[in-house]
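A single chain comes next, written as structure tokens; it is the form predicted alone.
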Amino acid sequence: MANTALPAAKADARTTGQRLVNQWLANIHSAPERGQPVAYIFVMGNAVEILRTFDFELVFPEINSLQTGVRKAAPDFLAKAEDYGFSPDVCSYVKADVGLMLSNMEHPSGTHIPKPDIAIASSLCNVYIKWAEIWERHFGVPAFVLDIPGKRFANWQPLPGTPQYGADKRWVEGQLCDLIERCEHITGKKFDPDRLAEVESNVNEMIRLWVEILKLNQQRPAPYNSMLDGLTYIGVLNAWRGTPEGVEYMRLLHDEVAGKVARGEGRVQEERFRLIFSGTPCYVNMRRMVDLFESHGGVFAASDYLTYAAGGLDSSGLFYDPSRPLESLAEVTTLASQLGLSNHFFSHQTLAQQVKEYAADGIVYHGIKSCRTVATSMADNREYVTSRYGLPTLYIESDLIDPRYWSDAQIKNRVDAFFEVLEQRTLKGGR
């Protein structure tokens, strides 16, 4: 009898990415049952490589919070936090996490988020430290704060070999040694530098592929939208960083995107305008926001968010040296964090470079109502880009996950007016 079974469908990056995110959540859910230690960490400055060495399951409260927005469950969590006493002006990520604590850690994904065995914050965001203090009080678990010397001035470049660089690196390496001791105490395992080297090698390959994937969007038409597809990519990059599964996914993604470029396939059927997105996304209305732009033939070819959400590694050209894993980890953590922080506060330079590399027609700034760190400098940034380069820009404002700050009619009117400017510029012979 002939074999009539259909061939297995070829894996695609979207399906695989969703599967990996679901598997990550399932691993978190079952960690206590399996006796697996759990670490709460942030996206930036998180020492993932050391935690992987000790086989911690990783919980990213930022991702948990944004998922409440994506799943349209954020209002309930925000209300619980505000009823508890948190101001409406507090970062909505923090409030969603507090609401989760007040809901017995039952996440809308169906995941029960377990109590942390260790909580790690960093100095790369002022909210991180106060957020970690909430964990200390609620869970009774002391937080470890990774204090990375920041560089907050324009045109800063890393200067290996200088006394200041040496002092910064030693300061960070000493803290990493302290973290290793704490992990040994929690897990009962001895630190294995060979295991750290293996994790670093995986990270190197993932970042190498990620940099190439970002560059592929310089092609016209852009094969993906950095503020919709790109958010899935960066989610997997963070949740599976340093793992064989993460490497396999990034290879699949790279080949898929490269294939689209080779076939001339674009995210937007008739790409007319190439845009840069500056700021943090509005997860609760992300698809609607993207549709408003794509309906005019606009595609977000690049975003500075994908840079600092990757901890700065993608833009810095930094890779670990697995032959000296701990020292290399201190070097890369120091330099990548400093580059990411400097670019965050002086993002006009990054944006100007992206405009050139991605042949952008305009920049869209998204101010976050509950994140002054992101939104405060946008007016100056926008003025600089407009006056220096004569590039059309748009400023819109909403929030990370709080739907109360989304005004659909107002934002649609601003987007429509922005494209009228782009249309007129095109008619007059602009780019």
Second form
Amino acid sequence: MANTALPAAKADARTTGQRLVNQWLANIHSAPERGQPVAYIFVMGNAVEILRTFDFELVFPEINSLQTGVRKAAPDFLAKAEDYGFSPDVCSYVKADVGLMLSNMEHPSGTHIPKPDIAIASSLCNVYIKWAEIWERHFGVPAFVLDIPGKRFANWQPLPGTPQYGADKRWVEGQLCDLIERCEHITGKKFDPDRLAEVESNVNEMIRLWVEILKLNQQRPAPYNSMLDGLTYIGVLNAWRGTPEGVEYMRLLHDEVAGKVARGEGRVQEERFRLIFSGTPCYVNMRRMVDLFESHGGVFAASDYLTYAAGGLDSSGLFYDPSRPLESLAEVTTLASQLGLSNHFFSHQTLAQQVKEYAADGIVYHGIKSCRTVATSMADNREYVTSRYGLPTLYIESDLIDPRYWSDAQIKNRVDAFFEVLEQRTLKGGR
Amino acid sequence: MVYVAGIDVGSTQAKAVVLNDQAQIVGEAILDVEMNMGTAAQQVFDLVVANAGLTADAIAFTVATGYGRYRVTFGDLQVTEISCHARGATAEFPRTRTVLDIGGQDTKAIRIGDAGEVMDFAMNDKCAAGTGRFLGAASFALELPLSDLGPLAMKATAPVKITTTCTVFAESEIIGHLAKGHRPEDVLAGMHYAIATRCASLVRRVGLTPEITFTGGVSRNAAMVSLLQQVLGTPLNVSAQGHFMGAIGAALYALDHARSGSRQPHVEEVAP
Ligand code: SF4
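Having gone through the form predicted alone, I am curious about the other one (the form predicted together with the partner chain); can you provide its structure?
Full assembly next; the chain just shown is listed first.
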């Protein structure tokens, strides 16, 4: 080694991701003094592409809330909201955010979250709309509700070419035009379609790489755990969607994951069972939860959560056509909601498909009482996969960020029993 | 002669059995868990070995189950109650396809495959509604020993409709009904019915496939057995050893291990 020059230190995905997250938070913090407008948006059904063309700093209140969980600071914020009068059964993301408002928007990451200049909710979770109403009252900023039609029946999709699709798309496009007008008014800038096209090209590249990254986890052993590593990836994807930095991160990440696959490196040392995680994560104890599974050699190769959290953009080859940016934004927004996000209601077939693609041995459902949007369909879904495919499933329950709902002994007991089922099936050769 | 032990350390009681190499029970013991699960495990083990007329070094293999299984520091292997109840139930009733175990803190319905393996299971959600704890609350409120509850409930003539299955609210609801002049047996019958419907829903969740074997401490309660049969519309197998079923299953796993070491359900050697 002595006479070979050391290669220049190569940026790796992890440090780049960390740096980008820090920079994003710093940008939010300093937005008011830099005169940058601030937008509050959700991960499902937002219009990031338009906001980027007007240089809004993006605040994701869901991410603020989950971060209180990751940083083990959630109880204080939840308590403030409950003291104020919120029921313990209300979505804990909402409560943590209310707690943050009652704490003068001082986030435990050290970021002061500025008030929004615009707040966008979508119809993809009805709690979003109520949540945005809380912002309206608290910050005095009118919310903009994007009404995106989802799937209306199982096995029925208003796909391109159908009259229904045309109507849905026009409905969304009209709202996007209203939004543009609102943004022009707030920022005093004129809408620039070329800028939108540029943002869309960046998103296309990010999503192309993201879909590749998801596919790489179909390899055995899986190079990463969807519910630990995957959660970090998705955070950067959201915060930097549509930017050159985001593209660069995705490229680094893709190369890193592909390298692991080429070297046969798995997330767990001895991968024994490949699992799918369905539902929203337990951010307050996610590492512990993943440990409980990995200690048995079980890795989460895939999760429908990654689709929700990517705004449904990873579903079946959705790309923008930057040559007609606005129309294409309306099309993709409509389809992403129908193909990806309506899965809250009709997720069984998508999950069954993932079981095949990822060669899964079982599905783990994580039910959260306070997130009815996602938890409501779980019973049906579970019934479908067990009766149709005889696949072992496990249902466990806790919360997004509220540690009071985590009962370690109970969860461990269920997880251990689930692996006993998987082991017995393996011994029987029924896998 | 080879002897093995199965120890089931639950939230309220520790149970143990010793089997000989013919899988016959040669000793059993039961103790209340007071403060410390680890101490209770050791005591129940000492007791079962003495009851079997043996000494500890005669036990070739010990399997621990129940919530306290990792506290059994002298155990050779830990297996969850789900696998153990399934194993115990199918050993006594080989045509068992569904097991219902009502425990102190968890109620479980287990679907069994043709080879006696666990196919699926469902457990009560986080709260203790529909578990043995609910009867514990009744025994406390009525100041009656647990073993008297079933026989008394059987005497009911006008069962009261109990609206809560919340263990915390149960006590105040019972007191409320008594204050209104309802007889204790009618209130108790209502409570049994509330638990039975809750448990029946768990059984349906894994698919109500006969034969159904009812295990756990509550299987000794005749009122519960008859109500469950009524609600599920099918007879239940109930073992005279129902409350030892977890320990028996654990001991059967221990016996497999002592014989060949080949049939481990899931191996995590010794407590972490
Ligand atoms: S999807 Fe669930 S977690 Fe997200 S806002 Fe809606 S209820 Fe809350």
